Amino acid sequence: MNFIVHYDIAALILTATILVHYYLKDRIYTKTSGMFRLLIWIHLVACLFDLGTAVMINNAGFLPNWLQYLLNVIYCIAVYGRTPIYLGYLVCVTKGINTKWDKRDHITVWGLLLIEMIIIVTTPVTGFVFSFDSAGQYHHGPMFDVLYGITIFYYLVAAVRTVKYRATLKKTQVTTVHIYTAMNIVAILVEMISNHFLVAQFVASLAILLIYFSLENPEDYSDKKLAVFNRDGLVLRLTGMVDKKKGFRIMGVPVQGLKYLNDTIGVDNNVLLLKEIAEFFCHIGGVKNVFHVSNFGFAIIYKNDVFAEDCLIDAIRQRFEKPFYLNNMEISLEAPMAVVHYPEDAETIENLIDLLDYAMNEAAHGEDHVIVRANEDLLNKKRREGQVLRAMKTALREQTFQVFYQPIYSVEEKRYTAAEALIRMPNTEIGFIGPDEFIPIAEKNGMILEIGEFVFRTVCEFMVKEQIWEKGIENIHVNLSVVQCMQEKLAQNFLDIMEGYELPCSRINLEVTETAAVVSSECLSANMNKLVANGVRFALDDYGTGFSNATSLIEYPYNTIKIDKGVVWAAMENENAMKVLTHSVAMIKSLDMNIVAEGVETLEQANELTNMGCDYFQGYYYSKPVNAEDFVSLLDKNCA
Ligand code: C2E
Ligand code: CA
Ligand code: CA
C-alpha cells in the first residue's frame, strides 16, 4: 500500500495554526472550550500519527512491527477518540448555561468509546483493526469497516442532537455544526473508498477552523472597543465558577456622571473615557475578570476574601476621588459600588445577575459613595418588589386598577373647581399596596407607561360621561410620571385620545414634579409646548421638596404650582419655614401662576394659608380621595 500524505502535512500546519491563535487570545475557559481545547489537541495528535504512520507503512520494514504497532494503536485512538469528543463538545454547547452531564449524556457520549477501545487496544494480539506480516507490510483487519461505521454513526447522532437543540443555538452555529458532520462523514466515504488516499485529516481541520470561528469565537462574548469581555463573558465566566462551587464575590460599578456627558462631549469621546476606566479596573482586577455589562457599568470578579473586597473597595474609592482627563478636561466621575457574594448571596446564575442588576441599580440611585451589599434588607426588598409587579401585572391584566378623585377647593368660588386623579390598587394577596410604594415600581419596569395611559383614558370617559364641568368642575389634574414625559410621542398621543373621547384639552391639567423637569428637559419640553399649544394646562407638583429652584418656574409654561405637603405641614411647626413659604407664595403670585396648598388637614392652616394668598387647596381637611361614584355625589352637593 502507498498512502498520498500530502493533505496530512498540510492537515498538521491548519491545525497548529488554529492552536497558536487560540491561545493568544484572552478566552474565558469553561467546560465547553475545555471540550473544544481537547477536540483540538486529540486531532492535532491524529495528524501526527496519520502521517507517521502512513510514512512507515509507504516504507514497510523500516520500523520493528512492535513499534508500528505501537505507534497505529496510538493513531487509532486518537482518531476514534475524536469524534465521541466532538459529540462531547456539542453536548455542552447544546445544554447552555445548565453543564450539567446526565446519565443518558455520558452514555451517548463515552459508551461507543469503550467498545472502539477495546477494538484497538486488543489489535496487535487479534489484528482486528489492521496487522503487520514478517516483511512488515500493512494490512487491514475485519473491523477496520466497523471503527469508520460507529464513527459515521456518531456524526448522525451529533446532527441528530444539533437538530433537536437548535433553539438554543444561533442559525449560524446550527449550519456550521452540520457542515462539520457532512464534511467528515464525506471523507470518511473518501478514504473507504480510495484506501491510500488520505484526505480525513485535512477536512477535519477545515472543520474545526469552522467551529473555531463560528463557536469559540471569543469575540462574542468580549467587547472590542473597551477590551473587556461584555456581559454573555460574564455568564459564560460565571457558568465556569459556578460549576466548580468555589465562593468568589462580584463588585458591580454603575459609573456615575457620564449619560450627561454623552450631550457634552460626544459619543465618541465618551467611549474613550470607558476605555480609560476599563484600563483602570483591568489595572486592578486583572484583565480576564473585568465585564462591561451594562452602558456606563462595569462588574468585577474577584477572591472570596474581606481582605481582597477591601482593597478592591479602596482603590476604586481613591481613583474616583480624582478626576479623569479628557483633551485636557477635568471630568469627575462616581463609582458607587454593589458587593454580591457567592454562594451566600445568590447559588444560580440566573440569580447572581439579576441580584447584581439589582444591587448595581439601588447603588446608582443610592446616596454619593454607599456600598450596596445583597444582605437580607436588599433581598427582602427584591422580593417585595417582585411581589408588587406581579399584583401591578394581575391588576392591569383583570383591569382592576381604580382612579380615585380628591376635590381641589377654590377659596375665591367656594367651592370645589378641579380635582386631581389618584391612581388605587385593589387589595392584592400582599394587603393594601399605596400608589407610593407602587409607582416607582412602574417606572423602573416600564410598565408606568401603560398605566399611564389607563388612568388618562379613565379621566377622560369619567369626565365626558358625567358632564363633570356641569357640576363645577372646570378641570381634572393628572399625575405625569419621569418616563411618561420622556416619550417623544406623549402629547401626540394623548391628544388623540382627547379626542377619541370629544374632551376639551382645557379640561386636563397634567402635574409633573421637578425631578421630571430635570432629567427629561428637551424631551418634556416638545411634549409640553405641543399640549399647552391645544389648551392642556400643566402644575408643578411637589413644589418646595427636592431640588427646587426658580429657574424651572420660568423655563417651562406651568400654570399652576402645587405645594407640597411637607412644606406646608413645616410652616406650620417652625417660623423659618413659615417664613420660606410666605415667601415663595409671593414670588409664585408675582410670577402669575395659581397656587394650590396641599395637605390641608385643619381649618386653622386654611385660615392661614387663605392669609398668605393661596388659592386652591387640596386635603383631608375638604376630602380624601374617593372613588368616582363618591366623587360625583360630592360633587351635587357641591353645587346645590
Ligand atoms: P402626589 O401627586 O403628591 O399626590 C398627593 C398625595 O397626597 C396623595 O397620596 C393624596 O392622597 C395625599 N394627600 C392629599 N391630601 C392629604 C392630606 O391632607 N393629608 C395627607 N396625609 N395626605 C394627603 P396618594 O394618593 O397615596 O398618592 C401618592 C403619590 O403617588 C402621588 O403623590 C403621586 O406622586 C403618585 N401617584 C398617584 N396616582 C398616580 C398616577 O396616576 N400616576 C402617577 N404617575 N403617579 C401617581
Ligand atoms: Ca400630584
Ligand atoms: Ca404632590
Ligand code: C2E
Given for the second form:
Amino acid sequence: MNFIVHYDIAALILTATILVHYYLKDRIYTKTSGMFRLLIWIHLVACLFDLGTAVMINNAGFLPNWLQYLLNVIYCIAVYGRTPIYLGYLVCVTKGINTKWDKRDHITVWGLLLIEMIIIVTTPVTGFVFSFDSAGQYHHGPMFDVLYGITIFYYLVAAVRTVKYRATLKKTQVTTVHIYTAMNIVAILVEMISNHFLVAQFVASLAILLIYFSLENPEDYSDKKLAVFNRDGLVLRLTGMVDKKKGFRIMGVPVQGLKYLNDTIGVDNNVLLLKEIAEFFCHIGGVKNVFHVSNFGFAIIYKNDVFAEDCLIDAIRQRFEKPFYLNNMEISLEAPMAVVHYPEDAETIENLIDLLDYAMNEAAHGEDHVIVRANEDLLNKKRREGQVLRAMKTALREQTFQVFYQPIYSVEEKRYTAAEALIRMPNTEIGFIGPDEFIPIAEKNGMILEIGEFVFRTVCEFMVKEQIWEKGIENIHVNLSVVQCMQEKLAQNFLDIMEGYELPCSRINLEVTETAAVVSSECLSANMNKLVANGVRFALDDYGTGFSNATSLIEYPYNTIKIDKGVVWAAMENENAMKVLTHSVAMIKSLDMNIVAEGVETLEQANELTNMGCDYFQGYYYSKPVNAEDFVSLLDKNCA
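What would the structure be for the form predicted alone, given that what you showed me was the form predicted in complex with this ligand?
One chain, no partners, no other molecules: that is all that follows.
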C-alpha cells in the first residue's frame, strides 16, 4: 500500500502555526480553553504520527515490526482520541463556563473512547485494527472500519448537541460546529473509500482553524483599544480561579473625571488617556490580571495577601495624586477603590461580579480616599437594595404606589396656586421606604421610567377628574428623573398622555434638576422645546446645589426656578449664605423668571424671602405633602 502524504505535511505545518499563534496571544485559561489546547496537541500528534507511519509503511521492512506496531498504536490513540476530546470541548462550550458536567456528559464523551482504546492497545496481539506480515507489509484489521464508524457517531452526537444547545451559542458558532462536523465526516468517508489518500488530518486542521477563530477567539474577551481583557475576560478568569477554591482578591477602580472630558479633549484623546491608565494598572498588577469592566472602570485580580493589597493601594494613590499629561494638557483624575475578597465576601462568580459592581458604584459616589470594602455593612446595604427593588416591582405590578401633593403658596395671590406631585410607596413587609431611598434604586435599575409614567398619568387623571383649576390650582409640578430626560420620545409620550386625558398642556410644569440637564443636554433640550411649544412649562429644581450656574438659566427655557431648601436654611444661619441667596434671587428676577423657595418652615423665613422678592413658597409652614383626597379637602377649605 502506497500512501500519499502531501496533505499530512500541510496539516502538520498548519497545526504548528495554530499552536504558535495560540500561545503568542494573551488569553485566559479555563476548562473550555484547556479542552481546546488538548484538542490541538492531540491533533498535532495525530498529524505527526500519521505522516511518520505512512512513510514507514511506504518503505516496508525499514523498521522492525514491534516498532511499527508501537508507532501505529500511538497514531491510532491520537486520531481516534481526538474526536471524543472535540466532543468534550463542545460540551464545555454548550454547558457554559459555570456549569459542571453531569454523569450523562461523562458517559457520552468517555464511554466509547474507553472501548476504542482497548481495541487499539490490544491490536498488536489481536490484529483488530491493523497488522504487519513477516515482510513488514501493513494490513487493515476487521475492526478498522468500526473505529471509523465510532468516530462518525461522535461527530453526529456533536451535531445533535449543537442543535439542542444552539441558544447558548452565537449563530456563527453554530455554523462553525456544523461545518467542522461535516468536513471531518466527508474526510473520513474519502479515506474509507481511498485508503491511500490521506486527507483526514489536513481537513481536521482546517476545521480546528475554523474553531479557533470562531469559538476560541481571544478578541471576544479582550479590549483591543486598551490592550487588556474586558468584562467577559474577568468572568472567564474568575471561573478558573473559583474552580481551584483558592483565595484571591479583586480591586475595582472606577476612575473619576473621564466622563466629563469627552467634550473637552474629544473621544479619541479620552481613549488615549484610558490606555495610559490601563498600562499603569498592567505595570503594577500584571497584564493578565487587569480588566476593563465598564466605561471608566477597571478591575485588578491579585493574591489573597494584605501586603500585596497595601502595595497596590499605595501605588494607585501615588499615581493619581499626580496629573496625567496628554498633548501638553494636564489632566487630574481620581481613583476611588473597592475591594472584594474570595471566598470571604462571595463564593460564586455571579455574586463576586455583583458585589464588585456594587462596591465600585459605592466607591464612585463615596467620599474621597475612602476604600469601599465588601464588609457586612455593604452586604446588608446590598440586601436592603434588593428588598427595596422587589417591593417596587410589587408596587408597580399591583399599582399600589401613591401620589401625594405638596401645595405651593403664591405670595402675590396669598393662596395655593400650584402643587408638586410626589411619589410615595406604602408600608411594605420591610417597613417604610422613603422616596430618597427607592428613587435612586429605581433610576439605577431602569424602573424609574415606569414609575415616572405612572406618576404623570396619575397626575393627569387626578387633575381632569377633580377639575383642579376650579379650586385655584393653575398647574401641578411633576419631577423628571435623569433617566427620563435621556429618553428621545419623552416629549411625544407625554403629549400623547395629556391628549388622551384631554388635559391642557399649560396645566403641567415639569421639574428638571441641573444634573439631568448636564447629563442629557441635547436630548433634554429637544424634548423641552417640543413640550414648551405645546404649552408645557419647566422649572429648574434644586437650584443652588450641584452644577448650578447662570449658563443653565440662559440655555434652557425655564419658567420657574426652585431654590433648594438647603440654600434657604443656610441663608437663615449664615451671613455669607444670605448674601449669595439675595444676589441669586435678584439675578433670577432680572431674567423674568418666577422663584419658588423650598423648605419654608417658619413665618420668619417666609417674611425674609418675601422681602428678597421670592414669588412662591413650598414647605411645612404651609403644608406637608398630603394624599389626593386630603389635598382636595385642603383646597376646598382654602377656597371657602
